[in-house]
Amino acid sequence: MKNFEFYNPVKVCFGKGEIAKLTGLVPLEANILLTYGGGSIKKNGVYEQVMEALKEFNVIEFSGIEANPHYETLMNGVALIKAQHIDFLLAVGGGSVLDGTKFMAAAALWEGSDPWDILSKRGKVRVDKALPLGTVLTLPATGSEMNGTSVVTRWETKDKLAFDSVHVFPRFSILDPEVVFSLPRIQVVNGIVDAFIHVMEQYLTYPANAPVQDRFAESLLTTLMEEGPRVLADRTDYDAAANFMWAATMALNGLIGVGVPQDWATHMIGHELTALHGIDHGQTLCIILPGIMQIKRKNKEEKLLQFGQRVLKITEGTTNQKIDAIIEKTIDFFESFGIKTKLADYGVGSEIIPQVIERFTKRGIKAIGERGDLTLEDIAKILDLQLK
């Protein structure tokens, strides 16, 4: 196991009813920020909930926030925060909202010329400091509720970039699983396939003896392909909502990650066809994980085929036998949801090859994945084997 440090300092509120204790969360004294999406918390009855445990307080409400959170959208909330004098935000919706926050947090008290540089020059700026912020889930997905991390897609220019900071990690999250009784079929689906490839991009590498961590990984996986159909089955089940939440939450709060190797290279090719073709996050992902684990099946070796044992239990067979089978079984997984695999299915050709690495080179990648050595050669391959 390599050597990590772990820091988590989000208090979690999880149960039906818990959004009353808002009350007790929010300074009193707070000038607050209300920020959510295209107002689907009005219909379900959260909206209510939230403005009652709020009645006392100073609220300003910020909509309209996108799903893939727009730069140029998050600015006029930074606007806004500037000119009302915020000093607490309060996010209430799925993964977008909460992402979208989490920027106007930073950007609101970013001291350097652009705050564009957040996001496009991760790596070499650093987030100092952000506006306190919590949050009320209504779409389990993208563990944002529990972690620093943030993705903006700036509309102008179609780039998708993510950032991550301490400094952004929110004071609480409340988590009520009835939420997802009035929650979209597709926006459900595609929460549980973003948060299964959230575990599978900490734990698909490679050996690093860390046992704790994989088998934290593997039950996450097994809740995910067990808990997901019930709740696509009966969307009022209650016990199913609540451990597909929670799984979701800890897919992405840093715990399985810890002292392992990580591959974040689903996520960073899935990222381009949704921001050049607006596909959703989640099928993304279903599209470019199959043809992952497919050219990189000999460095993938030894834990695909632990995948394949203790979570799919595929067991009979030569290597490249049981391979062929894990990865069939996987997009047999994706695909029992109605969801697509292949760019065809979208609409898309050929062309998104060169669209694609030519990002990519501009931003100086030469090569991602958990050796460093998935390149954009790779990447070309993995989107030729997808076409169809």
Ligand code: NZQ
Contents of the next structure:
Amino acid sequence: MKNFEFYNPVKVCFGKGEIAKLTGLVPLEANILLTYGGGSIKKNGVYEQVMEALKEFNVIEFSGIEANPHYETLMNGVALIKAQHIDFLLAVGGGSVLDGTKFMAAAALWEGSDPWDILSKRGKVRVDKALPLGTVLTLPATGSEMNGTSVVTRWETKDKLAFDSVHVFPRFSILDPEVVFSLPRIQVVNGIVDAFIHVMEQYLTYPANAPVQDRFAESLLTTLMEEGPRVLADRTDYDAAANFMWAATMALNGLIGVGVPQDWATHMIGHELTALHGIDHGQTLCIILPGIMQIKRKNKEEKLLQFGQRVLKITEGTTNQKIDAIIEKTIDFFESFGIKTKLADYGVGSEIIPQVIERFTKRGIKAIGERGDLTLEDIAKILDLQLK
Ligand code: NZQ
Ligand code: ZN
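Would you generate the structure of this protein in the form predicted together with the named molecule, following the form predicted alone above?
Expanding to the full complex; the earlier chain stays at the top.
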């Protein structure tokens, strides 16, 4: 196992009715900015619960944070934060609202010349302060409720970039599984596969003598494969919703990724498909992962076989036959939810290949993946394999 540090300061309040606890969680006397998206929270009762809990507080609203939150929109929020002397942000929504709010929290106190640097110069500049924030999660998927990551899209240039900072960990996150009941089916599906692939990014690499992380990861993969269909079969099944929600949070709160190699190539390539073609984040991952499993089958052989044996129960055949069956079963899992795994299914043709390569080249990226050996040539092969 590699050396690691683990730090996760997020207080999680999990369960039915927990939104009422907001009253005791937000700081007294705070000027609160309540951030949300396109209005789903006004249809499913979450907004009323939040406002009821905050009725004694000074709350200003900032709505309209879109899916794959736009830098342009968020900068309007930053202007509001400054004008209204906001000192606490409360994000109520899915990953997009949470990520957008994290960016606003950092950008509001950014002393550099251009807040876009927070994203475009990731790793070269450091966010050393941010306004405090809390969250009420309405869509289990991204893990944003319990991590210090934010992904933002600049609409003007179609760049979708991420940053991380310990300063944007939520102070608290409220996870009430009942929010799952009002989610459109496609968002539940996106959430299940996003969480599944978060685990894969931290698991499907090479062995690192880390059985704790491996078995945690396998338990999350198995849980998502079992509970996902239950959530979809009965949209009012509280227990299934609760297990799905907790699995999605655990998938990306840092725990399973400590001390082990991590990949993230599926996400990096997937972000380009969202930025260029607006394909949902979860769907992009289902297009790319099977291609990576195929092109990197040798590199990932030991973990592919371990995943096959322990999660998919594939034990018969030669190594190659087993890996073929593992890739097929993984695709079947995505397709069982109605997700398409080829670019042609989304109206995208071979023009995507030079476009994606050009964008990686422009950013100076030559290779990605857990060994840093998934080259631009490999990315082209993966996209080509996934064309139709
Ligand atoms: O805008 P509203 O009206 O709220 O509607 C949203 C949105 O249209 C709707 N929705 C959310 N909760 C609902 C609901 N509708 C009914 N009932 C509810 N309870 O769902 C739609 C999608 O929401 P969005 O927040 O965009 O989805 P998701 O949570 O999947 O977030 C995706 C974003 O997170 C980023 C993605 O790249 C993408 O930008 N990610 C963030 C990560 C992180 N912070 O660690 C990691 C992930 O890999 C991912 O990259
Ligand atoms: Zn993701």
